[in-house]
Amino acid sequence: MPEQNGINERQRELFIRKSTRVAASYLKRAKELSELPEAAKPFFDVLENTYVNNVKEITRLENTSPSDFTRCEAELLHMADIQKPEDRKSIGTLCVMVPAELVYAAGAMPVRLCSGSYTAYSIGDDYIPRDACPLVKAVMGFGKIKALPVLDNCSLLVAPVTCDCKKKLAGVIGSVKNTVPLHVPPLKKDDADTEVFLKELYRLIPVLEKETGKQVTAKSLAEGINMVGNAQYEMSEFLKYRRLTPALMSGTQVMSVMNAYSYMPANLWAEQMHRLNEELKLRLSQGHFVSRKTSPVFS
């Protein structure tokens, strides 16, 4: 049986099948919780395209006989890459410490790749030391199996080194994907710590420029900062509605909306989040809640 990076085709097929079905199941349940705001649906579309293409057809097949599902399933389990301009490269980031503003300024699309997949973890466990955290093992599993387009199509990974496990990951995953470590100081209280991180960012800039073929300028950096800043503002407004009791939206749906940020250009995510905030504002004025007053409060 042919192998790729130590993974045979049968393992890869089973991995795709399980990962896709798990993602389809979670997204289906999240959408069915309470009343999903209309403006939140595009975020779910992004997640479905990223982790389980043809999710509606798979959901329909789950109600058919096992033989029919197995026969048709292989044609459906094809995950898609993120939606972005064809001339824009994807830069994978393995933690929030990588400034998305810099990636946008270099003419690329940042894609956050921290993973929580147990299926991927079980594969990464064979390549990462036993005492490493599940997140690191899951990322390594996706890197080895080569079944997730959002990771496979990244031309470069930036791995912040925040612990020994992340340091190990930056070294090991470099065997399957071009990876650059970004050393992050443990503290930011002193000017010396800030200087260390700034030097790392200045070291990262020419790496990004070489990868994209575009130069980071004051203008492009300002555009990147404004783009991310607008997204952060809409997020802050969204969290204000999220803290209200009774709730205007299910917590599981909230997490899905927030996670979609990792796979959308920041400007498009901010535009759609603004629409969602307007819809939640309308729900509040109409007293349209999805929970009781006795529900737990999240601050």
Second form
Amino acid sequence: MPEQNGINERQRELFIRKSTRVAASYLKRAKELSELPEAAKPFFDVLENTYVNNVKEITRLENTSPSDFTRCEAELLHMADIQKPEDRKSIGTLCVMVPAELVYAAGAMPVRLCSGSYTAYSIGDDYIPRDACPLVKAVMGFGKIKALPVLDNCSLLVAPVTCDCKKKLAGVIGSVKNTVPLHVPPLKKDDADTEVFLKELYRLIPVLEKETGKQVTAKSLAEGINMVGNAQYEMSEFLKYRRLTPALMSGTQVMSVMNAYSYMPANLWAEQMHRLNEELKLRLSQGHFVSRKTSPVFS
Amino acid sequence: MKERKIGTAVVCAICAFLIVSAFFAKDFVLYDYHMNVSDYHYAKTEEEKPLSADTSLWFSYGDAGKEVYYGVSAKVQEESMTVYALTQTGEVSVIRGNENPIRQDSLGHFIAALPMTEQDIDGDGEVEKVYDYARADFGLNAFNPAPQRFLTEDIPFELVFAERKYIMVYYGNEILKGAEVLVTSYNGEKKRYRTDEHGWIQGLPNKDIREGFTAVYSPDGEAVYRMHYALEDYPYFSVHFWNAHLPLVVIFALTGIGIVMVYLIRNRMERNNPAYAIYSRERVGIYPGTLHQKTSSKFLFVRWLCLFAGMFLWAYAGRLIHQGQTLNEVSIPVFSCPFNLDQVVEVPCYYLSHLPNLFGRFGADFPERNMAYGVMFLATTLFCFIFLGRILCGFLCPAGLLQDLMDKLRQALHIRPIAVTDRINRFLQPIKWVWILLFLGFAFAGGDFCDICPLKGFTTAQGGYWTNLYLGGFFAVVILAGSFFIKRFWCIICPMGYLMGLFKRFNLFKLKKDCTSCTECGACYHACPMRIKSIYTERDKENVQTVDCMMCGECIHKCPEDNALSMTFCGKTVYKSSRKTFMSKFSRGKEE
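Starting from the form predicted on its own above, please write out the structure of the form predicted in complex with its partner chain.
The complete assembly is shown below, putting the previous chain first.
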């Protein structure tokens, strides 16, 4: 079996099958916790699409004679990519310091890549310095095994250098992915630091424009700000319902809903969130709570 | 480091220039009206006798200013007229006949007298001795609030315009108290008035004084004294009124040139900046339909309303709300030029910059009035300083309105502002100290602050008063061009503003911060026109008002957290930040 980037084909298939099975079971359990609002279901669909669904790609191998009883078809297992418009490129971001508004203004879609898996972590451990955190090693691992389309299909990875681990990651992952670091000053107090950050963003703009081929104009930036702002507005409304005790929605489901933001365009997420907010408002008016008054609250 | 050295050198140069040029202020003339009395034209009037003249002679003025006319009734010989003129030395000069009485040293106060005639005025069948006079007050010195009296034996009956509000009556060179006087108004109506213990004609309306009137007094029924009073005063929308705006036209024209120059220089300097490459593709502005910018903030609306009301109050209301109000002596510290002596409320900048004159407003002969005025002035000024503080800067100052309008103009033209960073703010502080030094101390060095004041003449010109502008006019150009690019540029270096901010502990209006709600985003710092950083960096204390804070409320408007910043009046919250207001900018607009 040919080795491919650190693990062989069999191990890769095993990894995909296991990960998707585990992800499916967790998501199923999350959905079955106390009554899931109807409007929250599409968020789970997005998560399933990213982490559960997989497709089998069958390619016909060339140069085999009909009498060859070895395999003449290669089955390659992939996980499905996130759903996005065909013509939009996705830009991978780590950390919140990369302005999503800027990425939307350039005509791309930002995808948050901060996540982890223990298998990927052990693969990435070979490449990243020893004292780095598991998250960063997992990102590297995913980059190497090429099993996660969310990462693989990004045309660019923007890594804000806000911790030492990401500093190392930005250097090392350049071998498998087109990476651009963003130097964010550690403190915001001096005006000089704000100016430095602004310069960094202006340095980022041509890089993004080159990837997408579209220009960042004031209008597109205003639209990007409006889009992300609307998502933040829906989020702030959502948090108002989230704060209530007894709870209107289970905490795990809340986390899943917020997690889906990383894999959806902001406007779609905001629209769906708006529907969810309406439903929660209805629940509040009906007194439909999912926990007891005496349940402990971890906030 | 090299930047810092250049910056220090530039600031030192600017401060030195300010101080030195202040002593030569009168040499830089922006606009001079030549209002000296000797520039006036004197001739016989061609118009008919006005309705207000119950005498046989009168004075009147031309519509465009700088013209004085005398008129006599048909049967009067012009050569029998005698004109008495007050001169700068204090003497009364006498000119006979209809010769031009205007001399180099004339003060602009003239009384013309005719010889006594015997007429039957009151229709009782007996003739009385009638003495006819006419008085004219014109030129620059007519603005003097101190009563300008002739007090000569040749003129037994005299009317004097006092404090820009009252008519004092003198008889036999003494104040006439408790006497009855018949006044003919500008429209010919006659009414009886009484004089009070100051000698003022009690209850005489402002309009009557300004448009010309005649006062008739008879001590015993046998002698009748009549004096027509013509004060040089021009109504709104006359030619004189529009002429008053000419310096403003010059200032704004120069400001326009200045703005274009700064814009081009900035473009040139920023060529190496990567941001420039992006900005040069298009002009940045707020595009309709993309950003739902209009958050309704009642506070800001109230603030704009107060600013406009303040401007109206100081520029125009002087002729509408005037006669006999104690309000005139209340002084509110804003920068509205008190050369508009008829403004409704007083402004302390003149006396604060001319401290030696504080108790001498009405001249040496009126110590009680001087004291009353001085005390009232000090009391109201100190009250405003201590208890109101810099909220007047944000809410009432006409100069503040002017700067805010320049800022709005810049936004309308889609031009980027110049950000005042820490460094620039540090360099502006020495300039502020120089202004404070000049403001308080220039009078003691023998200079006149009004010549270098950049805000002289805005509300006066709007009110129709002719004001000469010297070096201060050029500074005004700098201030306006600066405030186009930098929000509230003058307020950062305003001397009176700084003095008002010193008493922030006693202010009734306070700015408070709840440090636990604050998430340290820095939006308040970037919104503040005075570039106050401590409002953002403060983590413990509740009171974040500094000397610079002018209570404009921008920080509260931009704060995205609930109740992190608030403005209180006597402990009650007037305006506080809320997340909903902030976030509702981005709602779809359908429900909220």
